[in-house]
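The chain below stands alone and is given in structure tokens; this is the form predicted on its own.
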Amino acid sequence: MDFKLTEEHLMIKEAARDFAKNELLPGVIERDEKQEFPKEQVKKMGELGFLGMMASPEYGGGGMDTVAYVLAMEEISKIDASASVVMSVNNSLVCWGLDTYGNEEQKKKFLSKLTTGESIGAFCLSEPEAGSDATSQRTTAIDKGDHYLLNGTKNWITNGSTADFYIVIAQTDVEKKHRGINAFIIEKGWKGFDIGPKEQKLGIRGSDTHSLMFNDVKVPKENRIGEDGFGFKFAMKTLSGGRIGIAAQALGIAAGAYELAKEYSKVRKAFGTEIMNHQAIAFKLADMHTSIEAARHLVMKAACDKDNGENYDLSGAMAKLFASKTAMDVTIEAVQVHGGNGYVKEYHVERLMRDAKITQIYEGTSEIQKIVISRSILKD
């Protein structure tokens, strides 16, 4: 498959790289230490069009393809995965979901603000007992005639306290099981909607992660996305696209760590020569580069499948599975190449190693990706 990039693709990639180096790199270590949300940087991402890349231009989006999106995600993730996960959720789960399945009124009211960064979105599926299993939702939205009454808890929600709009997956009719699930747009500040404390995380510490509690929250009927019972399909399709974004994030984390390790190997000396001249280090770099290139091809394949209107459930799951493992493996080796300095914050690779682990967990763990893959390859 030919993954030749267009001139527009190259321009987007370069713009994302420049933004990451000029806007995200300064202060990235301090934001990680303080668990500080990159508020100003995210605002600039919105102004530059990085928060609504695939959405329709009619609603302020960039109208770009998935390839452009993953190229930008990779470059942003090389520097700051906390910023790129905001970009991922807003693009893949919120804006794409609304642009694809929302009605005209919802697009005008919500999407037009999300694409520009005027507002930030959150996707609320995970629960304390259900995780990312959309079929086991305990959160309920009971039909009360002119509105729904929402009750339940969602956890591990990215942009938990910084979002303005929340897409919440809830069970409307338990008897119908997955056919009784709906997706709703919830606005911050509604009565009965409370935000829990910020989670203390190993990695992506600048990301804003909270649990959300809903206690008799009144949701207008017009805030339901799609027809009654559409919520399960909505969640599955948005998660499939979300996996491509997370695969691109994992790829970026791995590529960023590799680039740092390669440059370090050219200046660090041991036993009278630069360590890149030692076979032990050179072989590590060769393995890292090979794994990254393989991951990049899987990510691009998934992006192309989505852009070509083909089923991308399998390719997206494979991309996420392999890219997230690559991120973990490469960042560990990058720390090793740096030796003792790799354990020190100022060299960045220890942060990238901590950030890498989450890519094996969110949007479905590696084990869930294997379930998706195995079901796909064994169904025929």
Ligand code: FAD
Given for the second form:
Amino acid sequence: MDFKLTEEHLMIKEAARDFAKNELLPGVIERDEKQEFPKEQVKKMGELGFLGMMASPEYGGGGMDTVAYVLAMEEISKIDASASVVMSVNNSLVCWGLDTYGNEEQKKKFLSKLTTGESIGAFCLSEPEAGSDATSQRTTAIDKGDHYLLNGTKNWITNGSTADFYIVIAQTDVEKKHRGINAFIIEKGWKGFDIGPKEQKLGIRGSDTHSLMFNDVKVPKENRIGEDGFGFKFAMKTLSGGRIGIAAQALGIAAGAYELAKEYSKVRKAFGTEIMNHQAIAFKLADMHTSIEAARHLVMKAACDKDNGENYDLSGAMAKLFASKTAMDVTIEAVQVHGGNGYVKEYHVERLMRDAKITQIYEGTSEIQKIVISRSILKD
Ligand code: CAA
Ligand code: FAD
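Show the form predicted together with the named molecule, please, because up to now only the form predicted on its own has appeared in this conversation.
Then the entire complex follows, led off by the chain already shown.
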């Protein structure tokens, strides 16, 4: 495995790092406290090309590879995971899905606005009765000739109130089970489409998470993505790539916390010396560094698999499983290295610890990643 980065990769990494330090770091604590969406910052991310990195240039995308995308995700997540989840959903769940499976009209109408940040996207699979068990869709879209009639509730939707376009997964034929599921593009403001209140969250508090209610929403036939019955495969294939982005987010959260802990250990003194000179602290840093490096290798392997046209279901699931555990372990230890200061907001590590937890839950819980991994390794 050769993970040698190109000049372009290094430039993108640096641009993302600068953007995170200059634009996201100021105000990150206040946005977390007030659950405030980083509106201006997301607008700038769009202008800088961070919202449609992998999408085709003819639709305004950056035409970059997955390696470039995970490098940018890591840098931005070191500082602000609320901003990076907006980036992750828009890039890998919405733009990638439309670019790969949408038709020409859909790409012109929706993708070209999503890649630039002129519009924001959301991906709506989860329901109150269908989270991990994603084939148990209760939302229905009944074929009425020239349109579908959409009814049901989606929950936990990231970008729930800020999005303009929503990819909604729904059951069109119950008899056919998961082969009777379709994906549709829904626009904000359509009659019968309501957005519930913002969820009050433990972490990634700057991102807006909402339930969405659909009551007899008329969806034009041309808004279905792909062939009839392709919706569940569409969701699974899209999520396989999305999980690489979330793995990179987890890696960034871990790396951000580690860097803060390392710096703190060099300046904080106890028992007449900097705490880095106590082996208990130095060993914590050694463990953090080792697991972050291992997570980075898994993330890069999955990104390279995707770029090289290899199957990335397994490598993406392994990267997400391991990087999210690393994010949890490392952030807990980073708080410990900071002592009492770790427990207060101004040192950032308590926020990173709260943000880390979601990476073990969304885009498939750790238990679901183990299902994907075990099925893959045992299928032969
Ligand atoms: N690619 C293509 N097709 C796939 C696939 C993949 N990676 N994985 C499964 N499929 C297909 C299967 O081939 C099967 O189709 P056929 O019968 O036609 O062959 C169909 O999907 C059903 O597959 P399974 O029988 O394996 O289905 P299952 O009920 O056992 O569930 C699962 C599989 C992997 C557990 C799946 O339900 C799953 O991924 N659950 C987690 C849901 C999830 O990740 N949600 C995330 C929501 S988005 C989000 O969270 C965004 C955010 O936070 C920011
Ligand atoms: P459940 O499926 O009820 O799981 C509960 C527990 O049981 C978990 O520990 C799970 O791992 C375990 N479990 C379930 N089934 C099995 C099994 N077969 N074997 C072993 N263990 C099992 N969804 C979207 O569609 N779009 C979004 O944008 C989005 N954003 C989100 C943002 C946030 C902040 C949150 C919290 C969630 C978001 N989600 C989104 C939903 C997320 O993907 C689901 O929460 C997740 O897939 C788990 O589903 P669930 O919450 O229903 O948990």
